[in-house]
Each structure stands twice: as C-alpha cells, then as structure tokens.
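Next comes just one chain, in structure tokens: the form predicted on its own.
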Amino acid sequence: MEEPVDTATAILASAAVLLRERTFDDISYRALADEVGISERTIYRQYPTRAHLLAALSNWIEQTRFPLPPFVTVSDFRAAVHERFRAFDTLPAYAYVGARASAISPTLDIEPAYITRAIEAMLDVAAPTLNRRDQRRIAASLRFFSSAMFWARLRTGFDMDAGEICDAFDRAVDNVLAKLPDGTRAES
C-alpha cells in the first residue's frame, strides 16, 4: 500500500517530473494543476507565486534528489560535496533549478538550511577557538562553494564537468580555510 501524499508534496513530485521534459519557466501553473489532478486554484494557494513554487521546489528536489551525506571534518566535507556535483552532472535540470532559486530572494521563512548548520558545526571542529562573525562569515563562503549555483556557474560559463567542478572547489576551501585568523586551527 502506498503512503499518503500531500498536496504541496503532489504539486512539487508533478513539478520535477514536468521538468524531464521542459524548463521552469515553460512549466504553467495550469499544465502543473493538470499533471497533479487539482484545480489550478489549489495550486495558488500553495504557492502564491512562481518564486514561491521555485523556492520549495528546490529545496524538495535538494532533499530528495541531492541529499548532502553528514560530515563532521573539513575532508568529509570535500568528499560529500563531491558526490554531489557528480550528482548535478547526472541531473543538470534539477540542479539549475536549485541554482536558479538560490539566486532570488528568499519567499519561505525557513531555519538555516541543513548545510548552514553542518559547516558550522564542521568549523567548531576544526577552528574552535573562531568568533562567530568570522565562523558565520566563512560559512558562508563555503556554502556558496558548495552549491548549484557554483556548479552551474562553472558548467555554463566554462563547460567544466564535475571532476574539473571539484577541483575548483577544493581549490576555493583551500583559499577560504588559509584565511582563518591565526591561532583559531584544531591542531592536527
């Protein structure tokens, strides 16, 4: 017997499916009522806007599609974000649109994402004694390192792939984590 789905769940499943076959942008809010089974109304009411729908589209397709594996060390950390640039390479559509919707400003009211947290608790590791300005700061930066939107940048502008992707990014933690303030590094 299958579980249960909830609308929201329905129209963001009928979403990704309809992306195998179009872009975002030619995906209607009437093509999309027609694949789920609801009134397009229903749709609205969910998500009130197509920023809306993108923003939790998103996060759907990064949960499901591109679950980040838990790290605790700046190597597992490589490693996880690795797997999953190897991932975006195998489903580009979704992955721009995760790149797509970390590019617009935010329309959900939502706790700091997984990967937030996960490279905070990572820099409590690894630089203990970092204020949390700077801790915020670097975190930031790694997490911009380690999104669609730095994958698509470099797909599209440079027509890298995920290993030369990688590369870069192991590349860009190595600049970052340099730049630690002195004395703040977990002795090895």
Given for the second form:
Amino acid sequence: MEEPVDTATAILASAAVLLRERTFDDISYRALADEVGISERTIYRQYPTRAHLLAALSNWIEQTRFPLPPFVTVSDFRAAVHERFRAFDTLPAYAYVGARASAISPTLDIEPAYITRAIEAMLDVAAPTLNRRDQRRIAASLRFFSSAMFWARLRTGFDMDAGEICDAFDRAVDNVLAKLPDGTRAES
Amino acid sequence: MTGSSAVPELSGTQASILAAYAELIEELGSDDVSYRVIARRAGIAERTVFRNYPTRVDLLLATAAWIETTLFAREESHSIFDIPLAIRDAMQRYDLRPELAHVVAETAMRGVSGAAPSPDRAHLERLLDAEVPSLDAAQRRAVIAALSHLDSAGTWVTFRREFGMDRRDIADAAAWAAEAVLDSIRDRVAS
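Next up, the form predicted in complex with the partner chain in place of the form predicted on its own?
So here's everything in the complex, that chain up top.
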C-alpha cells in the first residue's frame, strides 16, 4: 500500500480516483467526503471553493502523473513536450483538469509554472544577446504552444491524437524560432 | 461573427438569462451566483431559468458561448493575413473583462462535454483555402490549429498569469506569434 498521507493529499488522491469514472463537475464534495471517509466540512476547510480544489488537484496530478522532464536545449525541450503530450493521451481526464486549472481565475498567489522558467532559461542560453521584448514574445509563444491547453484544444477541437499534436507543436516551434535574428543564436 | 455556426439561436428569454448571469459573474464570480439571483436580475421567474438551463453546467456553457460571440465578437477578417489584427483586438477586449475571459478560457478546456475550443476553425479554413490552397494536409492543419489556439482567451490568461504581461504586451505578443505562424506561408498565396 501507499504511504499514509495528510488529509489535503488524501482528498486529492480520492478526487483523482473519482475522475476515472466522472468529470470534475460531477464530483460533489459529498461524494468526495464519502470516498475519503471524512466529513464534507473537512473538505471545505481544505478547499473552500471548487476552484481551489481544481487548482490543487491539477498541481498534484502534474507532480505525480505528468512530471516534466528537465531540459536545457531546444531539442530537449521538444522531446520533453512530446513526452507530456503522449502522457496526456494516455490519461485524458487528468490532462483536461490541468488545462482547466491553468485557465481559471487564480485562487492564490500563483507562481509561474516550472516550464515557464525553464523556457526562459533555455532562451538565455540559446539567444543570450536577444533584446528583452523579442525574448518575451518567443518565451510566451513557446510556453503557450507547449501547454496542456494546446493539447486540449487540438484534441477536442481538431480530433488530433498526440502524434499529430506533436507535429503541430514542432511546426509552431519552428515558426517561432525562425524569428530569432541571425547572430543571436549561441549554438552553431 | 465567425463562430456563429457553433451557437444555437437563442430566445429573447435565454439571451436575457445569459446576459444577467454574465453581469453577475463580473460582480460576484461564477461560483456564488444562485438561480434565484439570476432570475431576479433577468426579471423572470426562477423556474424559467431552470426550464431553459436545467443544470449549472448547462447554464455556464451557454453563457460562455454567448460571451464569446457577443462581448468578445471579432470583427470579420477577410484574409488569413488579417488574423493577427483580430487577435490583437481580441486580447484587448479580454483584458477589459478579466472575469469573463477566464470563464471563456476555462469552459473551452473541458473536453467534449465543454464549450467548443475552436469556434473559428471553419472560418480560418475557408480563408486559408481561398488564399493558400497549395498546403499539404499536415501543414494546413498545423497553421489552422496554431492560429485558432492563439485567437483564444487562453492566450490572454496564459500570457498574463505566466509572464505578468499587461494589456499592451499581451496584444503585442499574441499578434507577433500569429505573424510568426503566417511567416511560413506568406509567399505561397495563389495568384
């Protein structure tokens, strides 16, 4: 059996179990309380609104199911994102939770996601002399094309599978990086 | 409006329910609004709200679609190369109504049971096919998907949340990214 965990985490683990058979909206605090074996009040104390629950659930899923492989170079970045998109395809219900959580009005002071910082660090190395505005444009574009939102939109809106989504992602990355002026690239 | 095909015709009562709920979301957030309060704001009976929208999810999805096609409606683009301009405008509009932009962004991320995540897809395909008919299937799909992704409330949410950008920066970066996508097909227009 797994290690015993604190109440907040036990709630998230149970919510993840329930997500296998119903959507997030159909998981009531009542059903969740029954699943964990605690009172509904305890859940409200941990997660005062469903938005709090969604954000925490997404973080937990991210850490346990979709850890982002570290990357430094652009090719490692592409490989890391491909791996995530393929993982999303194996657990779509979990991936949609991540996409939704990244779209809601923030419940807490939100730190930028790890991948945002990693993309910025990657660009510092790949294009060290690039001006700040273009650097942010490129970082923001790469971040948005590598997001769970991109996967979710292409899966739902375009019926694309992970392979096709990876292809669309690669083409978008090519287009964005083609904007790098000559001479800013550190790599040969 | 480009996404109108995805949105069913609304009765006058339905439109007033959705407008009332959108107003209340801006005042109170989407969590805390009861059907009773919505009915009072719309000036109708609570049971009328229930009859039209039996569940809160039904109501929220209908409201999100209504917000996107009315408050956030794009000016019609006549060329695929005008899309970056439409995206710039859309970002500025999202920034003026942040609560509603979050609702639109989130409801589009719910999978098949949610709001349509690419309501402008057919329109983009028409423009692209008319102007740049020579693309192979994979490239065509990638261009449409990338533009559709950028022309969304998700862009505004992500650029703001992850990069702390303000209205001007978001509009700039989103339009810039769309131009980058179009760079790959700029010189392939049919004569």
